[in-house]
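The chain below stands alone, shown as structure tokens; this is the form predicted on its own.
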Amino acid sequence: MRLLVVNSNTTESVTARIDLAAKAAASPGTAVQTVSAPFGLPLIVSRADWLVAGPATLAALAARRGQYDAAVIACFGDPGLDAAKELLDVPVLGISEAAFHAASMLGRRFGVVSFTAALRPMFEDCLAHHGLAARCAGFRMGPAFAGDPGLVAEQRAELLVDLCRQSVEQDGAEAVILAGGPLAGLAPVIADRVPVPLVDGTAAAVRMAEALVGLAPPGAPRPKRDRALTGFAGEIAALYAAP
């Protein structure tokens, strides 16, 4: 199987975490392909970010289609991600929306770590879209943070335990998300730490992808209208077009 994974950031350090642990979760025969967004920011942190990664991850999706049989998103929020459900004709999933629905199975309540306050909002905003609002126990995050988004993984890496611990003892947590992509991989670093599952957004994707691809096999195109899209990236508005 093959499978494609956009970081919707333009990040290079970020897209080579995502691609380690998107690798390091895949099963054997899986073949994974991870891209930065083509154009866009360095790090999606706010609501203004998210709809301007939207069209970018689009862009990467788009630009590589017929070449994979299912894709994640890989930036906590699914920027464009109802989009790719909609226009493509192989499953799509979101590392939140993965990492919402794996914890909820883990644990009766999950709660969501992050390195920076500054995401909350777009979180919540993701997961009152999921519908798993009522699932969540709590979240707890970080300060601001200015550095590279490639190193706060590591740098941020004795914050991130203190979160955990603090989502399970003060807040129930039963499982714990560490919630975005410039976390990816770091939950097996530290799961011996904290003492319920943590989930991995990209691992978590990565693996309901595999299952995906195998519950729903690709089909027949789904019909489009033939619109003229204008403005976009050419390989956005070609979604659009007839097949």
Second form
Protein chains: 6
Amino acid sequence: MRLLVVNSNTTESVTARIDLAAKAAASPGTAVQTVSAPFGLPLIVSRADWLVAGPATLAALAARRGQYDAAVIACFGDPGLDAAKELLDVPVLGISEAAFHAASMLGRRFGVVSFTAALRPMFEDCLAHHGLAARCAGFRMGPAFAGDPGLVAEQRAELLVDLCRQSVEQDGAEAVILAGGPLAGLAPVIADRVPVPLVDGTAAAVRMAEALVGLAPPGAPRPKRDRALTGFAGEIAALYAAP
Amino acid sequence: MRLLVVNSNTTESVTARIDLAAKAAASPGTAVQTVSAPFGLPLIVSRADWLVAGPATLAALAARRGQYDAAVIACFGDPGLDAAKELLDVPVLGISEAAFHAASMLGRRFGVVSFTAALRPMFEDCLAHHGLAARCAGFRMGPAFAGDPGLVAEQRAELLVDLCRQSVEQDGAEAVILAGGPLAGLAPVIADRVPVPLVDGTAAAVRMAEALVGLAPPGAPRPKRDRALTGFAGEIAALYAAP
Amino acid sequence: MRLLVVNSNTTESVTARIDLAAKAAASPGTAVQTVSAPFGLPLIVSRADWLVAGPATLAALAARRGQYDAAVIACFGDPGLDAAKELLDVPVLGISEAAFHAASMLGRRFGVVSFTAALRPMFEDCLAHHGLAARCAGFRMGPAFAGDPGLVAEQRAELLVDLCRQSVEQDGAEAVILAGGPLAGLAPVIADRVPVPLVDGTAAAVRMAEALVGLAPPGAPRPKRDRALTGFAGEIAALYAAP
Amino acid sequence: MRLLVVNSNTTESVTARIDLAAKAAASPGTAVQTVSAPFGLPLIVSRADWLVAGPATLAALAARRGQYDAAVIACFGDPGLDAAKELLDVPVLGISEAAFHAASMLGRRFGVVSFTAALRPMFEDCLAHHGLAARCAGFRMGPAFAGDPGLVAEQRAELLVDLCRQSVEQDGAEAVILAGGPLAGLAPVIADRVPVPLVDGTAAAVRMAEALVGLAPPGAPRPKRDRALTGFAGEIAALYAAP
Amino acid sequence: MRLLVVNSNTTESVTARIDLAAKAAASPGTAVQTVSAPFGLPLIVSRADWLVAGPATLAALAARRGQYDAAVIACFGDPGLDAAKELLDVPVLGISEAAFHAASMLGRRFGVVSFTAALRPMFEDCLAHHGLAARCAGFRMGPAFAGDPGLVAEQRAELLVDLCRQSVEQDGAEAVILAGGPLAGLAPVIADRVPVPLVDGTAAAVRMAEALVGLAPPGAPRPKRDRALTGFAGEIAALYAAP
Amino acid sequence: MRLLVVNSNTTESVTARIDLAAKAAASPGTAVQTVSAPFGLPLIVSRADWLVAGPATLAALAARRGQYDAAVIACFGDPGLDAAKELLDVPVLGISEAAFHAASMLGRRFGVVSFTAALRPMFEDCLAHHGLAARCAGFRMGPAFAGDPGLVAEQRAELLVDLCRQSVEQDGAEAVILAGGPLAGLAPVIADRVPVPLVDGTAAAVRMAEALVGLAPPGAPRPKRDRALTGFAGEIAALYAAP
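Same protein, the form predicted together with another copy of the chain this time rather than the form predicted on its own?
Then the entire complex follows, led off by the chain already shown.
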């Protein structure tokens, strides 16, 4: 199985981190390719960032169309996810979507932990969008962050362990999601210091994508509208045109 | 007061219709300017359409920055709304957002009526996003539509009257929203045939924008991040850079 | 446009404060008249108070029937609101209703701040009734209060600033409602000390009332039941009789 | 135990019907007294009716203060209920409140059946207020009604049986509430024609009131505010004054 | 009336405590018999415990079939409740179910207090199952407990008073449920130290059971499936066989 | 990877059907073993059935403890699921749980289709328990069924196709779950006649189980209580004892 993983931001050090986490989670028969968004922002933090990350993500997906059996959008807010699901003929998963569903299957209530409070509004919207707010025990976020997102996982590891423990002890979380692309790969490093399963969104999405490929036949074909999209790169426009 | 109204699609006949509806609703002291999205799609129907309509809408807003005191996004799904609220220093309203809130103040349960069922998924997501699903008595939508969106209001007027009445009589709606940019201006034409208030999203948004300008001082200034956005038109990128 | 504002309690100093806030918020063409409830209680604090404030508010509305184009019920719990909407042919808005809707358009999550915890049960019921609980980030209330409600805004200004900041910093509010008729007019005084928009219910209701007048034609006329109400003042009974 | 049952409307034939149903449901040791509201409306149908029925109900409760160990508000919308709970030192129950709770204990989903659709908006608000909407399988209501409310139970008995069966077969109700004061006493008459338990609000409230008397000690005494209520009958004002 | 009360665990000291509380709450005409589960666990704490407590409870109910007019499952999680309601021809109530409904009628928001945090996940599931989460002001639980459940009520009485007060003062509870079979009978002992009604689940269930007996005729008879249950005691299997 | 699949009922023809579906869905490296419940009922239809199916399922899981890396409970109601998650050290998934989550990732709203309406109450409870009711577009169920559950998939295939289409066309489902163990394996047979993905619970659970094994380290070890369970088979009791 060929899996395309798209980091929705343009920071290569984060893409490298995501690539490692994705490959560590993938099954033997899965070939993982991880790419950065071809344009956009170095870090996706707010709702405004989320907006422009959508087409940037779609561009990466469109450029490699036909070269993968499933795709993962590796940005914890799932920019472009609904459009990609609609436009592509293969399963597409967001890392927050996958994390919420996986955590729900691992514990009755899950906590969400991340490195900076600035991400909370985007995460809350994303959680509500996926309809699993009732399964969430609460958010625990670190303070404002202005450094290199590719290094924050190590720099704030101790803080994140503390936040995970608070989520378990004070909020009653039975699983904890380490949220945010820049935290990809941290879960196994700190897992033995937290008494519940730690869910890494990237790993969860890789596994869920493997699970969904071939699971449900897409059903009888439906006619597609032919739409003339202007102002976006040709490969994005091609997604909107009739096949 | 200067009000910019952005039609998020590129169909000039719809823009003209929105412009008429907006000017008819505006108070004497309000100068309305209505523009089309500078690029994108001729009609916004699905979640995928909604994605690309966001930056297209933002581009229209960015190009005229500083020339308006409030803005309305005239596409019933509110593409780009959250980003625009975050990036701009003036009130920005979506026509669905305004319609949901206005209808809630005019009746305890509101119905949503539109010309084609294809719009329902996008509308449902939008309603859930604004948190007012509990106030909605239900959706009543017409069949698939493939004609000129600038003419659909007249072509399907009789059908829309029927759907409005069903919403009142069978769903218990105490107000009905005529949803979708292409229906701008239809409400006053058919109002005397429906026994509850008919809410036009464009008109509601114009009035709500007038109401919000100056209502709540924006509060103490907050520091803004400086972000280097690539791959989008210069005026959009300028919105993301520090002031 | 003629706007009647009814203070649902009998305290003239609060009515004067509401009158100032309403006139400050009104557009040039709006003539504001503010009156006290003709009977009832000096302060509306609890659910029991809310009950008797309903007919008292209705009496004020009924006594001036035909003399206004819209009305505002200036008591943060909206006593008598649903009945007034049903009985009168003009838009009627409650200040809590208007504040909840306006705050929802100004920020994704709003906080509610008021001077005394005694108001919280009534406010919570009111918020739930309007269906916007999911948009509320939480309540922050001061301690018990036994002084002159006409002076509490000044006496507790510092406390209220602190509560607003807690709402923003700890609860994630993106707008804050200063709740309760006695706080009318406080928002502009403390706005520069709080980093999000401050919503004054009275000002919001005045603006929303202006927005709704003429927005949606009331629809085809419906037959009215003729009901013989006894035990209430003649003008209230007249509202229930057939036209 | 002395139980006061208040019919919130002024129609004596309905009061008589309620009295019969209440006495049939009461345990041997319970002395039931049923009274009409001393003023107000002959039938409580809409939200506006509900408003004035509140003080009318309170007047009946206040006039007999000290003469009962518990009280029931026998109007399916529970006018005045929250105020009565706050002001009186004995348990007060509404017949809709009691019906919703009793039906929830008798079946996982309950249907609500009544004689006229005009009652639905008031019932929906009441259901939402009590927080049990998720337990409700739906409403089934008859058409508009303009006759004697004291006779409607017999006149529409066949229709009501049909509606009950639809509630069971089409909505999945496992218990059905016969809603509305005028239907008091109908349940045992038609029970053998409906395959699930039929809940009569009056009977449920009588039984629940018996259950709650003495169940939970009211707790340590709390100080009461002394409030000077004007414009209402002296016995109502006395409820608001300090003891 | 004959009432069977089943303690779902096997600890006789808890059964004795429940028996005292049940008899203290019962009306003069009610004959209470309290029994332990014939097998199972000495204390029901977790979701896994709840599973096996279900058939154990059913066994106790089945063994005495025909000897009671109503039954109470005296374990705060209501193991076996839905099955018992389905299989038996008499009303069956759980003590948590009864406590949630009774508390909702005594106060608008209720708190839940218990002796050990280990019970919270089971209680939360139970509250959600009964659909009354919106009426709950929050949980306040003591630390881990490893002693004799028959003595914990006395040993932790001071702690429980503190938790009740926190529920009232910090969470806004207007009634407090003392949750867990081992706390049966504690409410009257500490009631004068907490300023809101204290609800004892056992007492509430006894009273609610008395209220429901005969309240709603069970309706027209429905055909029963004949099912051959193996692997459980004969009296349980008999419940599943056709009558 | 070794996967144990437990059919919670005792009908071998259903177990055989589940086994085929599970093996068809499993990845090459997964060794599937499917077993029937060692005791219990031939078909799990109601809430009462669900109760006894829990320990029966647990018995099957306990008897093979240590012989599998993950387990699936193949009964659409997930009997025993929460207990199994708590007691076992490997991932355990229910087929309804897996179907709800997988369908949510394949479409924004999913429909639930099954062969008999008798299953609806159990399914609704299960859906609510997993917190995904907001993602469900509705239920479509066939009439009462009294035949061999091992043959119903073929006997009612045409009906089920119709119900799936109604779910898509009338309810707006974007994915449809074929619910109930007896429908295992039907999805691929009818997929080309329904225009959205068809989710088979057994297949979904097999894939989700593969995805979760090794995904999230279980975290730091927690002390386990030692509990003496009586009245159940020794292997079940062993699950409750300390390790």
